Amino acid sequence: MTLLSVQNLALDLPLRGGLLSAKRTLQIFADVSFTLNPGETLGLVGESGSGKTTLARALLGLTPTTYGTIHFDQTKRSTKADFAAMRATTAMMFQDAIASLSPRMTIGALLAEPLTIHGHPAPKTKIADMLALVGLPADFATRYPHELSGGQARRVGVARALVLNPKLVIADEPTAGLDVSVQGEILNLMTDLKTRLNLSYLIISHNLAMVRHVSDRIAVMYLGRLVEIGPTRETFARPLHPYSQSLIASEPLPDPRKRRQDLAIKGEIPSLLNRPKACVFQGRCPHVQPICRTDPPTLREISPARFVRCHFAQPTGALT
């Protein structure tokens, strides 16, 4: 059974111009399709500006989409009421752990707020239980966000995300700004809670090593398109799309005696105002062919559970 199913999702934003200017739109993302199963972690990676965070907000109904469908828990979500009901069983962890917490509220009040909004009681025992769940003492309920370290603030963010017993947590850069040792603690906590609570995660990050460590599957996004989706181990061992190959090749190796093959991506990511026609990666792809400039590639299943948006990708990872 699928928990989240997204089909052909797109977001176009109108651009303002002069009175005599032709109407134009800015395409943030398009043709986004993927699934997420109960108890699964999907890592969403890609360069800044690829549309990852905007997509996450769209999945929760916080940003209206232009077309496409979202099914959550076997129910189509399209109206405000649909998404409001969905948000009762989903949660989002924001990138800046401290900035996402109101400085005027105590930690106890911040944890109680989602319960109050959705009409549930928020006894002190519930707040203490949530703090204990993430490894914080009960007296943290009286503290304010500015009194917390980055790791403590992230733990509060985890507790706030879980207070409504969600089925899905969307985590945007959950380890950003944290020391390496603290990153490990947060990842171990999230992994433990996933097992204990049967959670599903959608984790958005630039940190490939972190995503590799915690994800069951990887989705790679470039300029508003998903260009590859597949099991984590297979994707890192044999990436299929040239963009995925470049990203993974740039990941540092723990052994300084080993060097990655130089597959660095050439050039800058294009502006959304000047999105390439057909294949969005054509301007930076070392394997570009004439068809890449005329025919948009589709996201196709090239081998079991492995999808790629490239005319020439092969199951072996080679390009013809």
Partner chain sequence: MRWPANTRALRALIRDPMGLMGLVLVTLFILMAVAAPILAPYDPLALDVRAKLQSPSLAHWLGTDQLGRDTLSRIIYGARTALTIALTAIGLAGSIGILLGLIAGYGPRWLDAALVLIFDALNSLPMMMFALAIITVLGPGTGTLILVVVLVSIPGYARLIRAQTLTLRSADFIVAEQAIGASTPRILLMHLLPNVFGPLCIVLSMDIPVVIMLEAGLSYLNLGVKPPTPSWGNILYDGYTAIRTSSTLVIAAGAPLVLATLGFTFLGEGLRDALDPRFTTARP
Contents of the next structure:
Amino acid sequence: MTLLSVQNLALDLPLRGGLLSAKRTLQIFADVSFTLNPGETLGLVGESGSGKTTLARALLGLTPTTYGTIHFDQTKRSTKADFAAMRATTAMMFQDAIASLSPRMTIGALLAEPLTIHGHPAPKTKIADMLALVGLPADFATRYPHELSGGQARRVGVARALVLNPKLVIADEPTAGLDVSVQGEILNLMTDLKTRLNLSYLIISHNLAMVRHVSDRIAVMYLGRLVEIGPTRETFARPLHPYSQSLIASEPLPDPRKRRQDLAIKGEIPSLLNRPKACVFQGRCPHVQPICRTDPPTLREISPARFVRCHFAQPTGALT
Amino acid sequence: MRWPANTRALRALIRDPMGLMGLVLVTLFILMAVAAPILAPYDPLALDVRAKLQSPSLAHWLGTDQLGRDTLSRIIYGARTALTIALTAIGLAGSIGILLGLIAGYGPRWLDAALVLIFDALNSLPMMMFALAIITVLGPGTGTLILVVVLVSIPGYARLIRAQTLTLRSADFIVAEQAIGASTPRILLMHLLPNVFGPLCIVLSMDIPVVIMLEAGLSYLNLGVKPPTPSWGNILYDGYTAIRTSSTLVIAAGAPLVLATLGFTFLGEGLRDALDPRFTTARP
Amino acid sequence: MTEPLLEIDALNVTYHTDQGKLSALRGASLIARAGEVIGIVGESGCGKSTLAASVINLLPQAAEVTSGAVRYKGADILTLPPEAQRALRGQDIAMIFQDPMTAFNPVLTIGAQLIDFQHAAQIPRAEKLARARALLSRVGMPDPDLTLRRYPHQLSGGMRQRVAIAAALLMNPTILVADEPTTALDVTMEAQIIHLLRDLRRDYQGAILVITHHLGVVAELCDRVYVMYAGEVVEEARVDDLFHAPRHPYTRALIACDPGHFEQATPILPTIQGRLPDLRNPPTGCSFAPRCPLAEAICATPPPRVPISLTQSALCHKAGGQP
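To test you: the structure above is the form predicted alone. What is the structure of the form predicted in complex with the partner chain?
Below is the entire complex, every chain and molecule, led by the chain shown above.
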């Protein structure tokens, strides 16, 4: 039984053209399909411009989509009312924790708000409990967002996400801007709450080392396409898509004895306006063949639970 | 020690010297207007032709005008006229402007386009001609004056609020509110309004003296407050005609105008900062 | 050993804030020799950016150097007249910022700016242009001629950082200070910039100072490393010793926290409990003691700088024992 199931989701945004030119659209993402099980953490990784944040917002109905379906809790969600009904059981954590808190409200009012909106009582004891749950003292209820440190604002973000007892939490870069010594605190808190409250997480990040430790499965996104999905451990040990391979090989390792001698990937992610036809990775792929420029590859299951969007990927990780 | 939001804003306002001065001046004017019958030593309309254009004396602290009316009493009652018109007009225009601005900035695109078109159309009318046209149709008087001010001011306020709303509508905290299922009125009133009100606050405060001046100007043209109702504009006009004989009248009516302008401006600037917790609470 | 190019000697810097004086640097010392890549690593608030700013004497208005010296080729640059300091910046000492956009004027083309940066050089304009073009291709810009005609906003973040590196190298500086040069970039771009910097050092005669919070960048790029905590240099070591035989408890904790260092996924990541000390009222003893697993009574007294080897030292009472 899946909690979240996404099929062929796509988003095209209209581009403002001239009076006489044909109406053009900008493809943000397309052909996005994946599932998320109850109690599971899926890590969605990709570089800036890959469309991962927009996808996250689209999953909660905060951004419209042009094609495809979203099922949450066995129910199809497409209209505004569908998503509104879903909001009591889903929550989002934002990349900029402080900016995601309404600046003129106290932390207490911000924590009470989801309860009030969904018709629950919001007594002071409940607010204090939520603050205690994320390891903050009760007197934080009277503070304002700008008075918090980055780590404290993250904790408030976690508390606000969990106050309605959601089934799914989407966390966009949950450790962005945090020092490594604090990053662990937030991740450990999220892991602890996941087991206690039986949550499912979708964690979006460009930080591979972090995602690797917190997710059960990982999905790699490049220029609006999911290029690889698989169990985290196996994907990191043996990435199948050439982009995943170069992404993992680019991460600087904290060990001078393992210095990367040659560059895993050249060039940079193209602009959405210059999206390559067929395979989106063709321009940077070291294994590119003529077929990659003519036929778009599909996301195929290459070995059990491992999906990859490449004409030449092999279960061994080699490319032929 | 932490204070509830309202007390905190007031305390912050008082701690700021300019804000405190603005608050004191504005409070004095409001007191003057409310307590006019108690404060004024004479009836502002009582004529005394034998005592016309007197210099300040113990009987008439600010002298008398060309009809022998006590200037101090007329200034005190003039505050009442000025504040009634200015506060009503600005209050009305501000509320309508906020509402339309929020709707234009946060609502669907077609509605925004339609509202902006209306604002532009209103703005493109020459203000004086527009005012004169309305006065011609409805006849001069306090009500007409307020209507003119409201119609002329709404587009500016609405545009300001719209621009602020447009920059905030995709801010993280607004998306966060949508994500927890907050309704549109809730987002508009509880999250957008408090954050867009600051800049408008100072514009509104600074427009109050402009309205007082406008009232004075139109009253001079005999299109505003009808004599003999005391208004600072009327007194100022009387003063100009009699300036060769005595300058007391001009100074007596000009000084409250200047003080009112300063008072409302300082108060506006003070309020803008005091209402923002980012200025008034320090990081512990 | 060669003469140091740059020597920061027991530098103390205080910030004057609304809440009182804040000691941002407390006796920080550093040496950089020609041909070295020096890493300065630490978490936010450790003073690494203040240290970088003091090298080019671009400290903010509120900062005051209370004692210590910054010597470049033996002369204290903090006491030089402003004129001489300006001449030093850009010619002898160049800087690369986290956001390369800050280094460029948005309304001038890259070419115009790269020529303008050479205003002190007495060479014809055509030669300056040729030099700019040569450096752009040196930093791996695919089409240098096109880049010269571009405006800063027309380049991607990674490309802008390359151009910023080219701009910094224009006057052939002897010291290059890179403040978080890859923090704003994506992983694949970061790898390319690291590669470029590593590549440059081979034919570059000066010293490179890399300020970063990212241990991976340090491991990939640096020869020697200074670890900073609460305004102090707590450990100094060659990069291999730092990662394989760290002696200061903070260095060990910092490395332990980096999720990149685990071979296997761990459900619970290590953290450093507690908070940074308040630098408005700095502790008299060891500043890491309240968070240190090894702390004892003696740690309430100022810690000694314990030499471990010729190239390694740690500011710790407990560093003297076995590693």
